[in-house]
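Below you'll find only one chain, the form predicted on its own, shown as structure tokens.
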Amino acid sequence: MSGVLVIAEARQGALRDISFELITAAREISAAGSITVALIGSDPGLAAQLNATGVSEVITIASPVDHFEPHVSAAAVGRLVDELSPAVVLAGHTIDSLGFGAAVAAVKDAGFASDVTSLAWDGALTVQRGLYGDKFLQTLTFPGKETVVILVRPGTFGATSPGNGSANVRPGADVDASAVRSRHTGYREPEVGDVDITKADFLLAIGRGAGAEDESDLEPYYELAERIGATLVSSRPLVDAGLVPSARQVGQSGKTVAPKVYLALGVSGAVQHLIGMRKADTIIAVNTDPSAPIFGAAHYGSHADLSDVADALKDAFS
């Protein structure tokens, strides 16, 4: 058994970001072997985008229905496991993959882990995932399992650039209509917030240390974020207090982000928050408490008062 099989996701004619994040994750464990990407039941024309750097092969599989169907995906992935004998199968920890990932692992007697946030390969696969609301990190290995099915938390890995590769693109065997066991009735998308923080390169995070008691107390931080070219986000306490929209929350119960720069002002760094931002390229923390957990994740830190830092930034970017 060798190689990594990535299961891409598409919806309503477009590839989802998780598809490209999974390719990045696969490259993290490229020592496991070549990377194959499978696109099931979507427009084969999308395969060109999945032909990214590091991908050896893209396989398109036609579906008897024109929407996601978990039993069709389970049949297709099971057949690919038989054909390719991959060491690792990567899919997203998403509403789609949750419908077939564990089922494939059970049928194929494969290892399985969901909501994974870290992968490593040293002759065998090791992964990490959160436990008890991400208060603890669990490390898993899979002795005796020739294939392991992993569902990766969206937003954990940066998305690789589409295209730019030299992979072989080929059709796979179609899935028979007898595999279909559910009926699609339509899409109902979640309400969109005022901003998509997962796509921002520079995030200014504020926490309880901002001392806000009213939404108006946060106006200076919104202004600062705009002045320095950042997007304002927050930890959970400010969202729970109704001061910041939930669309701007970072953490286990919010969004997972991976910006180039994460500037945290007055964020203590509870593990639930850290799990949502620790993949940032550069983390800068400002907190008057020298023992704040945020400093354990930060690349740069200061024990200064966040108001002084905010004022200095305003002056520097005025």
Given for the second form:
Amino acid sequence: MSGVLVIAEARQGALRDISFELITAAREISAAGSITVALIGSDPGLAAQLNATGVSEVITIASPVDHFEPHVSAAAVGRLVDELSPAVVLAGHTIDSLGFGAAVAAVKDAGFASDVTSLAWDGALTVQRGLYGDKFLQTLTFPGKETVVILVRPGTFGATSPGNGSANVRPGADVDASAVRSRHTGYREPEVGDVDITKADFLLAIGRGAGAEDESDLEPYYELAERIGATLVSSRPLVDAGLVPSARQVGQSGKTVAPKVYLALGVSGAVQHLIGMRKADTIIAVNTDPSAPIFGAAHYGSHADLSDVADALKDAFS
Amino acid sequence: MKIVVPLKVAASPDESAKIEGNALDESSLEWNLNEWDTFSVEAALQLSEAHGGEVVVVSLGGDEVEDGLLTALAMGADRAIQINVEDETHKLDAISTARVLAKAVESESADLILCGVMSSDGVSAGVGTALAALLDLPRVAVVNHIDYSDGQLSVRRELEGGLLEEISLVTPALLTIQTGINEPRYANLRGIRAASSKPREELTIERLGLDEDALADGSATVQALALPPVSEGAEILEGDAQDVAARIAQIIKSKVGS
Ligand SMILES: Cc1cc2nc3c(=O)[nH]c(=O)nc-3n(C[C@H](O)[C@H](O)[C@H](O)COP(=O)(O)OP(=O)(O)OC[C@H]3O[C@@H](n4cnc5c(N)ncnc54)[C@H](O)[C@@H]3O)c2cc1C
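Alongside the form predicted on its own that was just displayed, please also present the structure of the form predicted in complex with its partner chain.
Let us now look at the entire complex, which starts with that chain.
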């Protein structure tokens, strides 16, 4: 068992960044053997981009459908595991891979770890991942497993530049139409809201810690935002509860923002939130839990109660 | 239609949480029905209310599991299966959990299995997809809308950036459910009273014909549990709320200008 098999990810005709982050991750464990990148789809342009530094082989696998289909991916990856016996399979901890990664691991009796943030190879694989909302870090090994399927957290590794490689690019065996078990019928773009939060210089973010139970509980925060010249945004739970419009959600399934200042009140800093705001120039976090992971991303922090800080801030701007 | 909902009672450590060996000291853990699973239970109840049928909830774990199953029964589920992990030191990972669930639910021949996308403590997001593969069911992961009629499912998969994909498939199938798909109900007093008299079956992993020790070895071995390395992190603003607000106001004014 040797080598690293990277599963590239494409959507709507373009490769997603995670594909090139995975190539970087694979290069970090190059002692495990040569790097093969698999593209499910046969677009030669995408295959050429995946021919990046460090990659030995790019295998394109013709799919019977034009869109991601989890059972096709599982079949394709499963067959590549049989064919190549890789020591490690790397895919993204992304919505697509959540549809097939664990399936391959279960069927092949492989090792498995998801949302992985570091990898090392020393004759065998060791990985780390966060637990309990990233408050703790777990180290895992995979004794006795011939192949290990790893889903890597997006944004953890820098992207290897596309192209410039010297890989052998070849087609693999097609996946048969019988593998298809669901049908793509269309995409729906996210709702466009009354504000474009990606354009604002200053965002006031409210999290579950604000304890809002109905829309009226949010009025003070809209008022505060207006007073201090910020645009109000939120973490996901407030959007799920229907209290804040989805166009104001920051994070993996919301918007990615990079304002000059991001002031977060009562946001814990789950990775799916951080991924959407960590590029802000200055992040200020107010959270009563000193171990909240948001403090790892913030430049300034306070452990004070957010409602006290909100009141005092209103006064400071009057 | 018969809907099976596997659910997890998830741990959240309190501030005193201490690491003991490769795990957290049990006394610092608070147990609650996993946030994602409140949405999958609600989705199952809504479907069975609209189309008739039975909702069976199933969970695997230690003593904490019973309360989670009772909560789901109080919300309106019809029947519960509780699978006891006998050795307290055994913490089954996502793939092993799926193997146990597969054995426990295959004889149910469910039309639909609804799992949560992930659990708030283990965050593997692997159980549902592994379970579907082991039962050879078609699946969609990260679903935030379901339409059902006559064995046909039209669902929406929630992608990065809030893009939605519309997908159709036929039952039997497995979906993993994302938060926000509905508004999970609270159990009312009548529901809570009714829950204790609803059918509950207790099983062990051994009784399902599986080897608990082998499953505990699972798909990975935990070498260590530690606090994350302290990053440079934030400069903590000291003083009372007034002091903190004054500093924040200063930072805002200097960075955003006017
Ligand atoms: C596929 C997927 C996609 C997701 N996409 C997104 C996304 O786009 N955006 C997003 O935000 N999340 C997303 N999530 C959810 C994410 O995992 C978290 O559940 C969510 O970000 C938590 O929101 P929160 O920080 O507001 O709430 P919590 O995690 O509950 O944190 C609340 C915080 O408030 C603090 N607090 C409580 N009271 C006070 C007080 N009085 N004063 C100060 N602090 C207080 C607490 O200490 C706590 O840290 C996604 C999850 C999945 C699985």
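Residue numbers count along the first chain shown, from 1. This one's a predicted model, so the numbers in the text were calculated from it and none came from an experiment. Heads up, when I say rigid core I mean the largest set of C-alphas that superpose within 1.5 Å between the two forms.
Undergrad: Aligning on the rigid core, do we see the C-alpha of Thr231 shift 2 angstroms or more between the two forms?
TA: It does shift by 2 Å or more.
Undergrad: So, does Val244 move by 2 Å or more at the CA between the two forms, with the core held fixed?
TA: Comparing the forms between the two forms, which are aligned on their rigid core, Val244 does shift its C-alpha by 2 Å or more.
Undergrad: With both forms fit on the core, has Lys279 moved 2 Å or more by CA between the two forms?
TA: Passes the 2 Å threshold, so yes.
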